[in-house]
Every structure is written in structure tokens, then in C-alpha cells.
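One chain follows as C-alpha cells, the form predicted on its own.
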Amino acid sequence: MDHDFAITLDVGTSLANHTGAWRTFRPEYVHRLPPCNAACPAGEDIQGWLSFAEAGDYEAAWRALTKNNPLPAVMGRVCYHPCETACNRAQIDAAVGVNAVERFLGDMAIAKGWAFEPPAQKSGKKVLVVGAGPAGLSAAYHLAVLGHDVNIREAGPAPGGMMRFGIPKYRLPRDVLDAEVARIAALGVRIDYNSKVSDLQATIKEGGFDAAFLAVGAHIAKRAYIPAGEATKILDAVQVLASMEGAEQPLLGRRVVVYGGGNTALDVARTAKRLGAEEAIIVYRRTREKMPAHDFELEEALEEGVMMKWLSTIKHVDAGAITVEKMKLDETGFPQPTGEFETLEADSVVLALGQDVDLSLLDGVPGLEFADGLVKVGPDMMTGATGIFAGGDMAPSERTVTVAVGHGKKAARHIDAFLRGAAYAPPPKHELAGFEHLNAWYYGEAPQTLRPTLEIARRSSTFEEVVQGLDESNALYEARRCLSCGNCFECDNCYGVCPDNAVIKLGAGQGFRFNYDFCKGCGVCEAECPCGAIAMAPEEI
């Protein structure tokens, strides 16, 4: 018998499609922690603000970014971007240029005059912040947004701390730094310059402060005993870099030797070249692999003609020359002297062996504990003295701008809780979204955008900024390279591949849900989810 048409049922109406009791696993939508977020010492929601940037909503992206970090234009220049080291995209082609997009947003905010939203109400509490470096500025910003009155006391004549007095202008233009500090001050943060705090307890009492955050930078250069003649010119790296902010530039001579292996050593050597030195040589007692300086900064220094003397140590300094002993690594990788010596001509020797913090302001404060020249703090960033918190260079940690900004934010949240008589409990972290959670087949190759750099000739004779920023088209492209690791971006894959029509689309921006009456637990949705936002969980019995 012929039929004019076949009778069909609407999707999901067949009773035979019901799962029954034999499903052993069920799919669930999950939120996994993106590796970039997990690696950021400042605690930025990188994937979150990138999602706004890739939609072209740059102001929303900037506002999402500055919820955690008030200095994006600065950090887009000086951060060593561990987020990119952790980025899953690097296993496909190259990491997302997070740092470049961050700088783009920071620069756009300065150009367009975007300002922070003032707090809805004031708390009536006063907080003292000692030091206007990255940790102090970050803490002041977050405390001000939370409604507290903040007074920063800065010993120097200008804000920024080591960002100003330790990072050269060719890496961080001062107008950029000043613009981002001014935006924080516009929230009502008062910054007193040339106001060194020498007696913390007296300052707190006289100012009527309810809490204090100590963020004194490491400005005291470490010394090493090196025999030297009377006419020898030995300088401190911190002193050299700080003097670049004054009217008179340091006189280093034609042949400059820098002793050390950190970023400060590279900065001094590159500065010496710009001041006219024909030779700038870094003497370092270990190998390149052991050098604490960031590799991209070393590459830039080598491009500019800075020379490296690996496995070497300075034994004696005379007027116009130094004696260097060659080293060799023992079986443990530790450098040992060889007894082989070499003489190098040098008009000046600059020591870049690390810095210490001046802790004299803490004399007489009861309850404080110290170790290795640092203040001990608890998980809440509070010292042994009630109401006194510390971070940045003063606390045990890696000494970078990014870490300091993170310390300031963390301390501010705990200080806010302390002032309210409560305790701050950070939200629990999600499972990390590893590359194994992704279905990389769905992502096409898209090479990372390289930031343009100033030509070598101008780099060797001026203090113009070396690394340039992205334009809007490049920044948009770079933001769109994000894989959205661990979090649904509504690609509709699960909706399309489900053989049982068990995925229900909730609408744009609302995601999906599973109808478990029809789901067979086959796991196709999990396998075909590009970003790892679905997990198979044991069925509840």
C-alpha cells in the first residue's frame, strides 16, 4: 500500500527515547580554570576580559581587567607575562599575546580618558599605605574602590617606586606611568611625596589610621667585597638607574662593566650604551640557562650590542681595568673557580647584585618577625602586629611588578575584611583546564602577532620606547586567538552532535542544559567540546 507521506514524531516525543536506568555517566557543563588566569600573579580574569576585547567592546574589557589590576598600560610593558608561558594555545601554534592586548587596552584608556567608578559609599575608615610603588598603588586603588580613605606616604619625589627609579624609560615611558597613577589619585587617594615614614607607630597614631599597608621597595643595593684601587669607579646599579630621573645623567665612561645576572644588570648595560658607552659588558658567574633575567630582555640587550661574559667573576678592580676569574660548573651545577684570570679594560664597574629593603621604620613595633631582611606575613598578608599588613618587596616573594600588584590587591581585600571585623575568604578555585581537556582539532592555526620594535640605530642613541604597541586590528585578531579554555563560548557543537536531542539551548549568552530524560551518557558532547566545558560524571544512584 502506498503512503502519500510518512508520519513522524516531534523531537523528544518518543517514549522509547527515554534513558531508563542503564546510563552510568552523565555529562555536566563545568567551569574550569583557564591556565592563563591561574598563572597570573596579579589574579586577573584574563579569559574574562579577553572575551570582551574579542567582541570589540574595549571599554568593557578594560573595566573587567582593572577590577584586579589598575595599571594595565604599565603591566602591558613590564610584566614578564607568565600567562603566556601557561597558555594552551602554545601547543597548537603560539601563545595568545595577552600582554600585548593588555597594553593596547591600557593605552586606549589613557587616550580616551576612561576613569574608575568612585565607590557608592564611604566606610569612614582610614588606611595608611607606605610606599607609592606597584604594591602600594594597587592596595590604595582597591581600598579606595571599597570605600576607604587612603593616604600614601612616599619617601621619593614622585610615584612609581622601582617602576620609576629602577625601570628605564625605554621600557616604561614616564607619561604612561603618570597617567595611570593620576587615575588612582582621582579616586580620592592622597599621595604625600618626600614624606618618609621613619616611625610607623607614631605615624599611625598621629594620622588616626585604622590600618596600615607597608609597601616599601627594595632600594638599597647589595654590596660584595671586591678589592679595588683608590681611583676605581664602582657604582651601584640602583644608584645609576635612579640618577637617570634627575637633571644630570651619570658619567660611566666609554667602557662599562656590569656585575650581575638579573634584569637590573641588563637595564644598566643597555642604559650605558644609550649614554654613549662603546662597550657594555655583563660579567656573570653562571651560564645563560641559570641567568635570572628574562630571556626576551637578554635578547634585546644582545641586539643592542651588550656583551656577555658567562662563567666569570670579578676578583679585583683597578683604575681603568678589572681582573676576571673564569669559572666552571661542578657536578651539581655550581660554579667553581679555575685559577684562570683575564684582564678587561673598564672605566667604571656597576654592581647589580640585588637589593635590600630599609626596615628602619619598623623599629620598636611589637610582634613583628623578620627573616632574611624581610617581614613575615600570614596568609592574610598581616604581620605579627595587629592591623599592620605588608607586601611587595617587603614580603617573601618574587620581586616583580606583577607580583607586587597582586600583593596589593590581596592585602586590600584582607584589610577591608579586618576593618569590618570579618575575615576574607577567597572563592574556591576550579579544576585547571589543561590541554588534554581541549579538542584542538576545531582550532585553526593563527600565528601570534609580533609587536614592532624600534630600529637598532635609534635604540642605541635614544631613550625612546623600544617595544611598540598593537593597533586595533592586530589587538582584535590577537584577542580572538583565545581558546576559551575550560569555559563554554556557545559554539553549538554539543547541540549539534547529540544523537538524542538531549541538549537544550537556553538562548544567547545563557548557554545550554542537558535533558537527562533523553541523554544516554554516550559522551559524544564531551569529546566534541572544543574548550573542555563538559565533563562526564558518574551517574547518581
Ligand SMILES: Cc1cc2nc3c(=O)[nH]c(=O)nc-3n(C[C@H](O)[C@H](O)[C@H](O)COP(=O)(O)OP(=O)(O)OC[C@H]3O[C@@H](n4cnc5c(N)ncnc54)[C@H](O)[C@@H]3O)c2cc1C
Given for the second form:
Amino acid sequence: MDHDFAITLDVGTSLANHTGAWRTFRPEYVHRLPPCNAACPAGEDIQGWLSFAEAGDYEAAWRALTKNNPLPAVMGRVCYHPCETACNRAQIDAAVGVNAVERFLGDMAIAKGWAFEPPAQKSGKKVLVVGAGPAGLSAAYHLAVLGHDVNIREAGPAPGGMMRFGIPKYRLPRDVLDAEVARIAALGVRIDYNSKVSDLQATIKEGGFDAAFLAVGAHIAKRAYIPAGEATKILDAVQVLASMEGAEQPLLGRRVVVYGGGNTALDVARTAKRLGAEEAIIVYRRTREKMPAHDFELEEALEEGVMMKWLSTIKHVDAGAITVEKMKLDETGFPQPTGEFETLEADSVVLALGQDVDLSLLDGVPGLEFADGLVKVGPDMMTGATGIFAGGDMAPSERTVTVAVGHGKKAARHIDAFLRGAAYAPPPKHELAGFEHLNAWYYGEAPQTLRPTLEIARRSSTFEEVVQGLDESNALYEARRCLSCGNCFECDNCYGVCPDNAVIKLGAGQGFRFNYDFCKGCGVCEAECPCGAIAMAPEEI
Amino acid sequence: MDDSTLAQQQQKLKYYQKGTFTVGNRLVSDAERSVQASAERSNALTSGHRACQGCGEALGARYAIDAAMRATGNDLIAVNATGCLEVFTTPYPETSWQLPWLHSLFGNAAAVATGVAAAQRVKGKATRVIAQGGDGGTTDIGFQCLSGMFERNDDVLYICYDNEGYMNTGVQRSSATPPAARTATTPALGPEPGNVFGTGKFVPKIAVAHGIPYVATATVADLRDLEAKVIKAMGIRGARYIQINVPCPLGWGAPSYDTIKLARLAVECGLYPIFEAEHGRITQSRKIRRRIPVRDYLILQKRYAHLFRNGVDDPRVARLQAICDAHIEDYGLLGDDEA
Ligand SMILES: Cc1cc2nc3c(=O)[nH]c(=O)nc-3n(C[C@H](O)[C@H](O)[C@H](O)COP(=O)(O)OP(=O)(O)OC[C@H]3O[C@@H](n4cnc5c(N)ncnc54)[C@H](O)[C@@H]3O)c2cc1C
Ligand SMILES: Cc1ncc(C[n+]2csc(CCOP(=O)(O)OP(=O)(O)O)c2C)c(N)n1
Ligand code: SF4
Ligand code: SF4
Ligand code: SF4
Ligand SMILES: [Mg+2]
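For comparison with the form predicted on its own, would you give the structure of this protein in the form predicted together with this ligand?
Every component of the complex follows; first up is the chain already shown.
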């Protein structure tokens, strides 16, 4: 068509006018790393599996979760959930109850009998795993999924490590643990019980293993020198807890004193109460603020009638009584003796002062390095000895079930690469989806669902589970509290708020695309994206 | 499940991760989502228009007309007053409008729409009519035509896109420009810089005084509310009026990305009351969700920069706050939580 003077377009639509040319910044869809994911020691994609749970697709949620962690029902009970500490939602009202939803999914999987997908192909490689604690089980699971032949050698009569011989039943019922271990074994992982490895090199040689992962934990109770009279009863916490799994329950007496300030001390004191002790007193040399145990665990113990003796050390143990000295914190926060003494009645004293690693199986293995009684490992979890990897409590790190699971996964990936003669390079991490990337306006008010706890009367006499799970509607609600930090949750905001209609909606589950022919780069979409899934990048002009 | 737990659950599901504040929500059915969330929305004002980056008016117009098209099964004609909305969409021969659209003059949109509506009636057509314009074309030069249209109760929905000034001609003051705002004709000079206090008019209230069937204010910061009001208005016959607060990055001196944020803050501080009225009576007001001082709203805009010179707040900030406080009381803008 011929145009009049100064007219360039045909009559009709403005679509011929590509206003994208005005742009100096371009919006881009991005993924940012949710703080929960960043904080999870097992490297779970929490935001990812929650997004399935939000839609009510619990099986997909469980499958996404177990890509990284094969023990959700255990995790949902014993993990100290650093994800929740990091959760952005805490800055709006309260953190998302990630751990409660995780447990819900884990329990549902057990109830429904969901199984892991066996590997499509076998590698033909054999890997030895020493120890069936969380680190060993996790490594075995990931190695089996990657197609390797895994043999776990376990010294004890049953799997779980400290999850069975440490953590009491009222926090982790054994049928839950058994079900999750059975699911790993069903992948073809062979677990030999009562098979303590005492000479690693010999075992590797005999079994023809191509690599080994060590996860023997830390089981030797630390001792403190305490002058003691005759007929006194001094026990170790780990032994007391382990004997709870045997036929004979430990005899602790009416008045039990526990010495230490960690989670183990609390578990022993709470166990003593359940065994019928009238008094369970924890003697700890510092204050509540300095206690390594988690505050919620202390609260639960106090509710059950466990008593605390802060700022005290045990000086002497006699039959039926102990002498404690009062302490005072100095400027550096270190407890100092005061010379003031006190006597407490006690039928037994249980020491909960931490554990050391039994490293005897490593005798004669060349190349290993040790530090503070632990085995040193590299960033790939390999020890100084080629092909021998280690993790969990025996390697330097925080001692938790979740860290152990994370070590197992990481080691498995590096072992897999090692077996193929390659090096495993983890994918680059996205930028953190900090709170400053969110537009919190868009989130509705929704307080956290608290998990019901067993009434106190029942707790202190039975070993029934204290913390109960969520039901379906609660779990769904809780999952939906997730802000989806850093990852598009298809809220349609960008599609709606663009004044230039320059966002193309690709359909459910498909996300969106920018139409750069018309996007002027105003940045409204970026500003109004609730979860920080859009970034503005300068255009090259 | 008994009724009470069902109700409880629905109450909970209402929160749905993001409540109903976002445009869409993958967790609810299509019917519960906004018009703008739909891939089939009409995009009445399509791409390629020449509005500034982040234009609130372009956004508000698409929101409103898309909702009206959905409500009328696309059987709709729009009449536009002169102003940015006309100029940036339709520099002859191109146009961004995806519906029959008419432009006549700056001041006569209401009268032209009256005529178009009468023509439909005469021709026995069901086609509905919307008139639209800026605040200048509505509250100043077009006011007589508008008042006449109200008074005759003509079957027209008039939508005013209120960007608080004559933006198309270079940001002059209109009778909807707020006190203290700097415009080209109310410069930030002299002892009382910016627009004066005590003048201007709030047309929604004047529309209510006409006793017409429906009057509402809305904002681009609350799409659900805006759409609901347009759809409701299209279900009513007679004269109707909706005024939408549409921030103007250029005229307000704000970054283009802050358009919706500013609209939101204007509501949250109480300066822009969002309400509905039927037949001369106010029936509902939209509650403030997270109340903020007016200062938080003003300080983001260069048109108010003179109120914050040298790190001291001008006493007129307090006068603007008093206006907000009065609105909050008059329109009942605080909910149970905020009261
Ligand atoms: C009382 C108590 C309560 C705890 N509560 C929690 C909690 O609530 N949450 C939490 O996250 N963490 C908790 N922890 C810490 C957590 O249990 C450990 O960090 C975790 O179990 C370590 O896992 P691991 O696989 O390294 O070792 P372990 O769990 O100790 O497992 C090691 C396994 O190796 C076996 N083994 C040892 N030597 C040999 C050998 N030579 N040959 C073959 N097998 C061998 C052992 O029998 C054992 O089964 C608790 C610890 C204790 C003691
Ligand atoms: C009778 C007449 N006077 C003046 C003008 C010039 N004019 C065109 S648009 C405009 C201002 C429009 O302001 P408003 O109605 O608020 O719309 P905005 O551009 O701000 O969206 C003016 C003064 C005109 N077109 N006709
Ligand atoms: S809101 Fe969701 S994605 Fe964000 S940190 Fe919390 S759990 Fe993770
Ligand atoms: S809102 Fe639209 S025009 Fe603005 S930056 Fe986003 S896509 Fe581009
Ligand atoms: S605005 Fe909504 S739809 Fe768009 S990227 Fe962000 S989360 Fe996804
Ligand atoms: Mg205007």
C-alpha cells in the first residue's frame, strides 16, 4: 500500500511497531537457589518437592524428595531441619514446616508401599560400604541407583547405626526405620549383619571390591576422670541407649544423674524417666544458652519432668550421692570453678560427654590422614587412600543424621565417577534466592501448622512417639505456605502485569516466554514476581 | 468430613500459598482465576503501542477492557477521549485496539458514547458501550458531558484512568492532581511549591452524588478487585462510573518498574480510597492490608521531592497524612486487623 507523507504503516494493528527496540534492560526467567535447599545438609530440592505436594501429587513429591534422600520418614522425625531455620517465610510469619511435610510424605510412602525405581543398567562394579548407619545407607542407595553392586558390612545385628542404637524409640519408632531400610535393600543392596570389618584391606581384597565407603560412626564413649567411691554406678550414655534395643533394659535406679549438655544427655534423661526413674537430673557445666542441645528438645525434656542443674561439674561420685561444684562463666564465656559444693542424691551417673571413632579397622591402610581422631577426606569425600571414601560421624563435620545422609550421597557420586575413571563436577549453584528477591505482598497470611505432641502423661511412662504427624489437609496447607523462593510457581503475575503484553503464556506446567519484539524493559514483571524468578539484565546497546 | 471441618479447610485453602493477590494461581480452577490469567484474554490493547515503559494507564486499560469484553462476549464499542490513551494507541493509521473504537474530541467522550449507545438501541443491537479518558478529559474539560450522561442515566460505563495530571501534553496540573505534587504548571518553586491544597475535585464522589446505579474506584495494584468491578458494572444498565488509579512513571518521576508498587502504596496509605457505591450510597470499601505512612508513598516520586529536601520533612507531608487519615475514617478503610 502507498503511504501518505510521514506514515509508514498500514491501517490497523500496532503489532508492526516493534517497541522492544526501546529496551535498555531485558527481563529473563531465572532459577535462584531457595535458602531451604541451600541449607539442607542432604542437598534436598525442598522447594521442588514441595511444589508437587502443593498440587496434591504426593507420590511425585516423594519421588522428587528421594532423589536426594532415601529416608524421608526418618528425616521427618530426627532431622534438626536447618532448612526451616533458613526459610524465607520466617520473615513473613513462621517458617514452612518442611520437616513435618517430609514426614507426611515418608509415612505415606510406607503406607502405600511405594518402591524405588531399580537402575536401568548395571555397571558391573562392586562397592563395599562399611556400616549401616545413615551415611552408609545413603551411599548404598545412591550407588545402587547408579547401577553399582553394593555390599554393606555391618558390625551390629540390625541396620540404622545411631538411628537405632542411639536415638530413642519415642522419637523414631523402629518400624519406620525398618521400612525405609527395607526399601533400600529391595534395590538389591546386600546388608551383612554381625559382620564387623576389622581389616579393611583384607576385606576389600577378599570381596573383590572396586571401591569402599567407610561410615563406621563414632561409638566409643568419651570418659572424664571423676573420683568415685566403691559401689558407685557410672555408665555411658551410648551404652545405656544401645542396651534399650536389647532384651534387658538397663537398671538406672530411682534417681539418675546425667552428665553432659548435648542431645544425647537429653535422650538418656528422658529414657530414664520412661524407665521409671523418679528423678532425672542433667548436670551441665554451662548455661542453657551455651548448651549444644536444641532448644525444642530441652523444652520437651523439661515438660516431661527432666530437671537441669546448670553451671555445675561433678567432683565426686559415691554410693547413693554425688558432689557437684558450682561454676561461674568468665568474660570469655568459659565456666570457672567457684569452690562452692553441693550434694545430690543419685543411684546412678550416666556420662554423656560425646563419642570418639574406633579407627582400628584402618590399621595398615597406606595414605590415610587423621586429625583429632577423625579420618580426613577431600572435597570428594575420598580419604588419602585411593578408592577409599569416608563420611558421617567418622569424618570431620557436624554430627547429624542429615549430614551423614548428605555425605553418603556426595561420596556415591564421586565413587561413581571414580569407577568410570572420571571426576564428578557438581552442577554450578544458582544465586541464592534471598528475601530481598521476593515480593512478599503477594503471599497470603498463613501461620504454621504445629505438629501435635503426645500428652505429657503418656510420654513419661511409655516409649510411644512424642511428636505426631500431620494429616492430609494439614500437610497440604503447610506445603502451600511455601513461597517457592527463586522458582516460578506459575502465578501469572508477569503475564498479567506487563503493560506491553509482552509475556507469552506457554500453558500449564510450561512457564512463560518474553516477547522481546515488544518488551520495553520496564521491569514491572521483575518487581511484581512474588518469588524472584525474573532478573533484569542490561542490554548490550 | 462434616461441615465445620470442611469450612475450616476451605478457610485454610483460601490462603493457597499466595492467597488471591496474584494474577493467577496454578492450584485453582481456571474459573477462579482472573481474566488476565487466561491465555485467551482478548488483549484489547495489544503490543506495539507507544506508551512509556511501565505505563499504568496502558495496563489499567487492558485490565478493564479485557474484563468488559469477557463480560459482554466481546460485543463492545469503546469511545475514547483525547489523551495519552488515545495518542499512544492510535497514531493513524495504526492502532492497538482489538475492538471497535472511536475517538472524537478531548472533552466529549461521554456525549459521543451516549450517542453510540442510543444508536445501538435504535438499531436493536445489544452492543454495549464504554467511554474512557484521562483525568483531565474527565474531571476538567469533559465534566459537563459526563455529568449530563449521569443525569440522563445513559447506558454507558465511563472509565476514567486517573494519572493525576495532563500527561499527554507534558504533565500539567488537572483538578485531580493531588496537593503538593509538582507539575509543569505547579512548579516546585516559591514558598508553597507544587500544587495547592484545598482545590481540585474527587469525581467519584460527585458521581455518587448523581445517584447513578454504580460507581467504583479501582487500582492497577488490585487486579481481582478491578476486574470484579468492571464485570459487575457490565451487568448493570444505566450510567456507571469507574475511576482507576494508574501511576505514570514519567509524570510522577518514578522508575518504570515501580508502577504497581506505587498504586499499591497509594491505597495502603489511605490516599486513594477504593470503594463501591450504588444508587448514591457507598456500599463497600476495600480494606487496607498493611497500613503505611503517606511519606513512604511520596518519597518514591520526584513530583514530591521538594517535600523531603535537606533531609527534613516539609510540614505539608503531615497535611497529606491528615488527608489519608480522613479518608481512612470516612471510607472505613481499616479492617479488623488494622483498626
Ligand atoms: C543419642 C543420640 C541421639 C541423636 N539424635 C540425633 C537426632 O535427633 N538427629 C540427628 O540428626 N542426629 C542425631 N544424632 C547423631 C546421629 O545419630 C549421627 O550423627 C549419625 O547416626 C551418624 O551416622 P553414621 O552413618 O556416620 O554413623 P552411625 O549412625 O554411628 O552408624 C555407624 C554404623 O557402623 C557400624 N560399624 C561401626 N564399626 C564397624 C565396623 N568396623 N565394621 C562394620 N560396621 C561397623 C555401627 O555398628 C553402626 O551401625 C544422635 C546421636 C546420638 C548418639
Ligand atoms: C480542546 C482541547 N484542548 C486541549 C487539548 C490538548 N490535550 C490533548 S491531551 C491533553 C491532556 C490529557 O490529559 P488527561 O485527560 O488527564 O489524559 P492523560 O494524557 O493524562 O492520560 C490535552 C490538554 C485537546 N486535544 N483538545
Ligand atoms: S518458603 Fe519454601 S522455598 Fe522458600 S525457603 Fe521456605 S520452604 Fe524453601
Ligand atoms: S513488564 Fe513487559 S515490558 Fe516490562 S519488562 Fe516485563 S516484559 Fe518487558
Ligand atoms: S511472576 Fe509468577 S508466573 Fe511470572 S515468573 Fe514469577 S512466579 Fe512465575
Ligand atoms: Mg491524566
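The term rigid core refers to the maximal set of C-alpha atoms that superpose within 1.5 Å between the two forms. Positions refer to the first chain, counted from 1. Bear in mind the structure is a predicted one, so any value in this text is a computation, not a measurement.
J.: After fitting the rigid core, is the C-alpha of E478 off by 2 Å or more between the two forms?
T.: After core superposition, the displacement of the E478 C-alpha between the two forms stays below 2 Å, so no.
J.: Quick check on Y516: with the core superposed, does its CA move 2 angstroms or more between the two forms?
T.: It does, since the Y516 C-alpha is displaced 2 Å or more between the two forms after the core fit.
J.: I want to check D500: does it shift between the two forms by 2 Å or more at the Cα, with the core superposed?
T.: Indeed, D500 is displaced by 2 Å or more.
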